[in-house]
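Encoded as structure tokens, the following chain is the form predicted on its own, with no partner shown.
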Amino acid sequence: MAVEIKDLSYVYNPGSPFETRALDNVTLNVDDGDFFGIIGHTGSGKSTLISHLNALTRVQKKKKLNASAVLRVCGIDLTAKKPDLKSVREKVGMVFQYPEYQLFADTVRQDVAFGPKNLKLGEEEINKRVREALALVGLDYAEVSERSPFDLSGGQKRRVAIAGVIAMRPELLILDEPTAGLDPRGKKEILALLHSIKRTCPTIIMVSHNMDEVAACCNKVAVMSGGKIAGVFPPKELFARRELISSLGLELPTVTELAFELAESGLDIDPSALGEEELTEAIAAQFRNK
């Protein structure tokens, strides 16, 4: 399994006016191989969960606060008193909202090599990641590699950011909000950029407020309010559940809404058909049946 949560809170601002209680009672399993959604309105606690996944944030121990707590993440207990930090930053690789941002060195090549680097890797093997992980993202190395990182395009960006989490080839791989601020165009590219890392990266947990995405990529999805856990669903379930979906605050997806709106206009239209090619094909069977 890769990750293990069970009985998981975590408080902010505790004993003062301003105590904010951002997860509560979490429970939660990620299976190895899953393409695993986290979706939930802005502060139902998705960032502060995915924070406690690579020990950004530590599991709160206060009084009766997590005393029989779980978080087990790629086989590492990060409820231990010294967890194994160092295997923690090996294994699980995070790649935050606007990533581009974190980009610093004065070339592309130095800005992927950094984690290998902190590896302790001898310089062949460095070199041998950063090739792999530059064309996994679709960047060629002979074009992009001794260029600043900062006169590339926003997506290239994103690219060589994402490289530089995957040249630590992780074992558990999260995102969050991979394709914010990106232009249609951009956001496609980078929904196929990770479905091509998948298959080197066993599983991703990925949080998005964009539906299309969540029900294009995931397998699994979970919902979060207020701090809790509200339900894992397959993502066709989900998305069926109109009424929970609007109740959080949330968009169908564009394909489920349109779904729903010919279903209710007398066309029989299975709405929780995710993908345009299965409504299309739904659409055309009303017209070949009359």
Given for the second form:
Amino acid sequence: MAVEIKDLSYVYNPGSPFETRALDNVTLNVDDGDFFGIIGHTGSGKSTLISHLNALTRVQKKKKLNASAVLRVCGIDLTAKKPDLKSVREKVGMVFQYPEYQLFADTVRQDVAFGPKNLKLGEEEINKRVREALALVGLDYAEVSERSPFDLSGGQKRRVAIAGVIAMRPELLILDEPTAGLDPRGKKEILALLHSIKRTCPTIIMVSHNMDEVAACCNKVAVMSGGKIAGVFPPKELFARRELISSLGLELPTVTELAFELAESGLDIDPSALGEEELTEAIAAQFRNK
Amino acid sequence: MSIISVKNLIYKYNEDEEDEVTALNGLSFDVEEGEFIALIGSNGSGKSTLAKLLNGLKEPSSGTVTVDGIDTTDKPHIFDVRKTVGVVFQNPDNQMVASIIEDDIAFGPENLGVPPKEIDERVDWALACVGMSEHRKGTPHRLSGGQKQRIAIAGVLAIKPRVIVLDEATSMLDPRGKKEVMDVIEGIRERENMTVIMITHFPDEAARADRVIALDRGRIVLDENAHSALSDVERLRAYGLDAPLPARIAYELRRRGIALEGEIVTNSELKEAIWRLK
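Just the form predicted on its own so far, so send over the form predicted in complex with its partner chain.
Below, the chain from earlier opens the complete complex, with every other chain and molecule after it.
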């Protein structure tokens, strides 16, 4: 199991007037090979949860808080007094929101090599990984490796930033809103590259506000609300629950919303249709059956 | 007279240098007072460059941008240009100048030398417009992205511009924040008859406008009624742009021989067109 969480809580500003319980007895499992989505509106605890997974946020231990909590990521016990942080950071790759803001080196090659260098790998191995990682994110090594990352387009910068994480060869890749702020073409490129990354890094966790993307990519989706897990569902099952989605202040994927509206108007269409192609077919079938 | 008039506008980055890039290549269009225009185009099409030319943050390499009769290169009158056209940018965190919200909103009118009593009234009015009156004495740092962007809009409104330009102002927000900001913009338009130019990647946001101008590699490739522009899937695709989902589905259905009638952009238009055929 890639991630095992039981009864995990986290309190911001404990004992002050701003005290907020960001995580409230969260229990959640992510299996090896999952493309796992986490959704929930702003402030529901998504970011606090994922920052626990590579130990950027440490399990809080105060009085009774987290007395029986379990947090095991890639086999490492993060509730331990001194967890093996080095191997956590090796095994868990984290791509933050707007990761291009973290680019810093003079050339793309140096930027992507930064992680592997810190793993104390040999020069040859580092070069190999840089080439591999750039290829995986769809960038041409010969064309970009000696350029400044700051001269690239927004979508390309983001791909360089993701390559920097991939070059560490993580066992688990976590992405926070990987397509935010990109144009439709850039969004499609990032999603396509996540599918190719999945071949080398089999377990991916993605936090997203974009339900179309969650529906298209994930095999399981956890819904967060008020620091709790409101449920874990396959996307098709989740988005068939229109009431639950709207009660949590979330939206349906645009395709599902349209399918619901068509079904309500009396067309014989399964409202949980998730794909554009699938919905087009379902409508076309209505005309054939006549 | 048009509120904004753009004639043969050319803008080059690094002009006359080795790495010269022509970002805008001969644009001409007029904006009438009260219009709601969506400016669309893929990355690198020149949209954001154009936004900065509309209130004189950049000057044309050649051609002219005229705002309410004033050329934007007319230095002595640049304040009049900036008073007429306000711009809201993408990142809410980059647009806050003060640590108390009312000071942030007052920053614009203070710089224009508005008397204190009127500043006070403008702050009240601008915060009411964006539905943030109760936050007047608060600090921006504890607000959500959508709330911060509403404060940024209020800061621009306090200048009392006649045109507001939104440069991908919702792209960093979650769906709820996007909706908050779009609702605020529509409210302002209705109540204040303000001219809105909205730069966006999202076809469903563009569908709220009356008119769509599409840029492709620095040229205007579409300038027409928003509804007809957004229903034309093939033409949009040719410029690397997406049509809204109902338009895409209608396009696919027609390709399969289902002769849906009319321009289809919204869910209800698709629904009605299907039922007319059944």
